[in-house]
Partner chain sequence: MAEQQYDVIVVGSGPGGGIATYALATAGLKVALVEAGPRLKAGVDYNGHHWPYEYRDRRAPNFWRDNFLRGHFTPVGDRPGHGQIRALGGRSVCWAGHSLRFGPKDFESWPLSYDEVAPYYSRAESLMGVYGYRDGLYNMPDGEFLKPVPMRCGEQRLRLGVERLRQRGAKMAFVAQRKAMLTEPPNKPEWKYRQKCHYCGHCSGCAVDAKYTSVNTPIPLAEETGNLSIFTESVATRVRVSAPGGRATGIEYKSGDGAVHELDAKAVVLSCSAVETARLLLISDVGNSSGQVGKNLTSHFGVTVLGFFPQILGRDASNDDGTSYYHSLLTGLYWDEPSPNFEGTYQVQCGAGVTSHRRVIRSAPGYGRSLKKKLREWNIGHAGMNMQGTTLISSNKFVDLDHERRDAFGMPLPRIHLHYDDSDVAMAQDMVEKCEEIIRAGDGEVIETPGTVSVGDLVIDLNHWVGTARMGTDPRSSVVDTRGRSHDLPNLFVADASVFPQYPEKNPTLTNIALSWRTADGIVDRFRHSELG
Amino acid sequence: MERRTILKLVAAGVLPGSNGLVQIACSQSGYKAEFFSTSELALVESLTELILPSDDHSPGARAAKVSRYIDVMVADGTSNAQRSWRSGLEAISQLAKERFEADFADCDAAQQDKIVAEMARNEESPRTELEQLFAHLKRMTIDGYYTSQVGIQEDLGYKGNTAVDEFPGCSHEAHMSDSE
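That sequence in the form predicted on its own, only its own chain, can you share it?
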């Protein structure tokens, strides 16, 4: 079942669900975090936007409200996962203070990029707490983005289940047959 369908069913009361899913589906503003503190949620939002920033093609993770998605998923996760997220976010804050004598939010874009690059350096085999958090953060950012309306419709260009009159096929020169 698609996330959008699940959210509609939860909102209608047909399926049990967390209040956070209903908030993500319905609320445009005034989101009340399920797990993260206000400052933690802001940090997650900044990090997700660094992973999937807005560009000329489509809006980024912030517009897709990916931080809210992560908040709900972590709130519904295990206590070990919750501790890991809290500890990892605290480690990011400590790293920013050690390196740049500022909170992550007060660091400039280049400084924030350096912190995220350090977190991502062993992405394939994360060993440190920061590297492990980055692996989870990146996966959840991608999941949240590409199950949101922004990711599906604006980035991927999905138009929905619509009838088409013809199937033109691929128009890339390398894929065109000689007979066409």
Second form
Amino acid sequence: MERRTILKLVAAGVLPGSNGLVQIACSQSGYKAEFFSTSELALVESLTELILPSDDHSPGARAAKVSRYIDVMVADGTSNAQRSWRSGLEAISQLAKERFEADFADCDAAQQDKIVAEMARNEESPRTELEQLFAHLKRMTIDGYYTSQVGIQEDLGYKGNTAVDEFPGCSHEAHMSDSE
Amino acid sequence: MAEQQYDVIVVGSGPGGGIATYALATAGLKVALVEAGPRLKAGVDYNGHHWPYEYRDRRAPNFWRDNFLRGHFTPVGDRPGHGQIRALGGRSVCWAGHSLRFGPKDFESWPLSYDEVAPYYSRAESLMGVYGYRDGLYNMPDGEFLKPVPMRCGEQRLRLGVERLRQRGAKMAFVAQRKAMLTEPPNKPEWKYRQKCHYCGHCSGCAVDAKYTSVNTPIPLAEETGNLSIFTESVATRVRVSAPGGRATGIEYKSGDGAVHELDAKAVVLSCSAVETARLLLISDVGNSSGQVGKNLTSHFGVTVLGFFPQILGRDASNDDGTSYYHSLLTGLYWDEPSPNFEGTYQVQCGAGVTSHRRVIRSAPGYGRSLKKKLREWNIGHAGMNMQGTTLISSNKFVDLDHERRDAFGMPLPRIHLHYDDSDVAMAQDMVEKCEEIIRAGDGEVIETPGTVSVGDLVIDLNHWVGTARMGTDPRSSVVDTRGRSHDLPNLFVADASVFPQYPEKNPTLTNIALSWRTADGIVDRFRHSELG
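Just the form predicted on its own so far, so send over the form predicted in complex with its partner chain.
Zooming out: every chain and molecule, the one shown earlier first.
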């Protein structure tokens, strides 16, 4: 979707407006979401990046376009799952407004982190809608990231899935003996 | 009406049926091989060289996952599994290739000795092409090995842990795996349809036939003799018998269009796998005067423990694919001194390293930079330990027929009864504790473990069922004799792992192939002595 198209749609009242939209239009340029609205996709993208951020070792979930993977999987999923996602994302937006009187996208990094921390606090046995959404979101972010080129090649440094003449195995003295 | 008379009909083309067909056809007998599925071509019908991100749902085509017939049975009890590949070659097409000889100790509870089977192990290994180190373990004897494949970094840490425990008196061994894959050029005439392994790790659907399957070695070699007729997409529905207590006259089968056909032969060999061979015998109501068909069912089962070794993080992480995940094996446990807590023993298949197609670790607590770092380190620095123990043979485990549910050919589905015994849970608990101890002894950290094991943690190996037509010398308590011949019908044979009377911790296929070859040689002898016509 072209940036211009998005802005036009917003102007026509088709999509909810948000200050994050211009930034989103850039990072998602050329991608037409199958299930999420533009603002939902932007929110999912921000959340995935908070779960697996870019760091000095490798790019994060945003660069790996994990939100697109989630969009496709939710689009292909059950209507129940779709309802949970829609309603859960709405609940996050509400929470941002309640806590910080702003859209999630307009919250600063510390505020966004507070919201995610709240979602993540019962990871072992999620109960509330937000906690359950976090569990889904985290699982799919990890799945999407480590099945992407960025995750496999850049983050994990994997160089396989190819033909080699011999398998070298471990020949590191330090791995095999008491010396370290 | 029968279409043509054969010397022998072999039903099923997996590891047992494939080798039986080869031995019979090369001895000059006219063989009809009847297989429920089609003939597939490696590298065409299945090919592992994909990246997940090439696909919408990130699931690269996986031959095993996509073609496995998983629902073709009725489960009863503790989550039994059962799978089939309906294709020429059966599960030899998708097996992992692990080829471990049963040892002299294992055969003590069999009506056969290790020395009687050993020549067939050698013949099987030479034909299949099995790689391995010569480890000198008395109860997992060395064989005819090709150039071995070494362990990875994480596995070396486990080996170090085992060595340290051994120095403190622990009885166990940690060795590299032995698999039926060509690590050397295919320089034997028997390997003309195969290629050398290129260590891509997609072994369950090997695209270049480096891994031994029935379809790339024994079946095409049998075809070359001109003595073999192959009936694919033909589902055997019944063993035909001349009269009660008489002889097998052949089989009935249905083709894909549902049409019923008959084949006549002087001898019938069933090689349909433990569940399906029992099912066909029960449906046909033959060979079961002992009442043992479907009984004595056992498989391998286990749990998984993961360790993390920070010592290996700095390695040149790269290409750990090899011959798929498990390159090493914890073995030698309870061979000499049985545990007071459970019967039998287990081995632990171990692996390590980063792969694109088997992402081992994808859960760690939290989010953000710490999560990302942890997942990266755990994936690069982990080693996985997957228990393979033998379930206790008991009245809690058996196969019978489900007369309520029939398949597309009108045949009752098999029903698999699995209720774990206390011994099984105790064995898994022992394994968990042992694996945790080894990881710590290798200076690692346990990152995933069931801790205290309950039945809900146990995972059955849905490919390793054996025992449903067990061999024995007493017709009252066993289904076949030591040459796989029915005690009831003199020309009905079983050539698959159904005949195992006891089951060690070791993988079944090599022994299935060795025994089925021996059974086929017995059939050839009987033809030579005019006992079978």
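Residue numbers count along the first chain shown, from 1. As the structure is a computational prediction, the values presented were derived from the model and not from experiment. We call the rigid core whatever largest set of C-alpha positions still superposes within 1.5 Å between the two forms.
*Asks:* Does residue 157 move its CA by 2 angstroms or more between these two forms when the core is aligned?
*Replies:* It does not reach a 2 Å shift.
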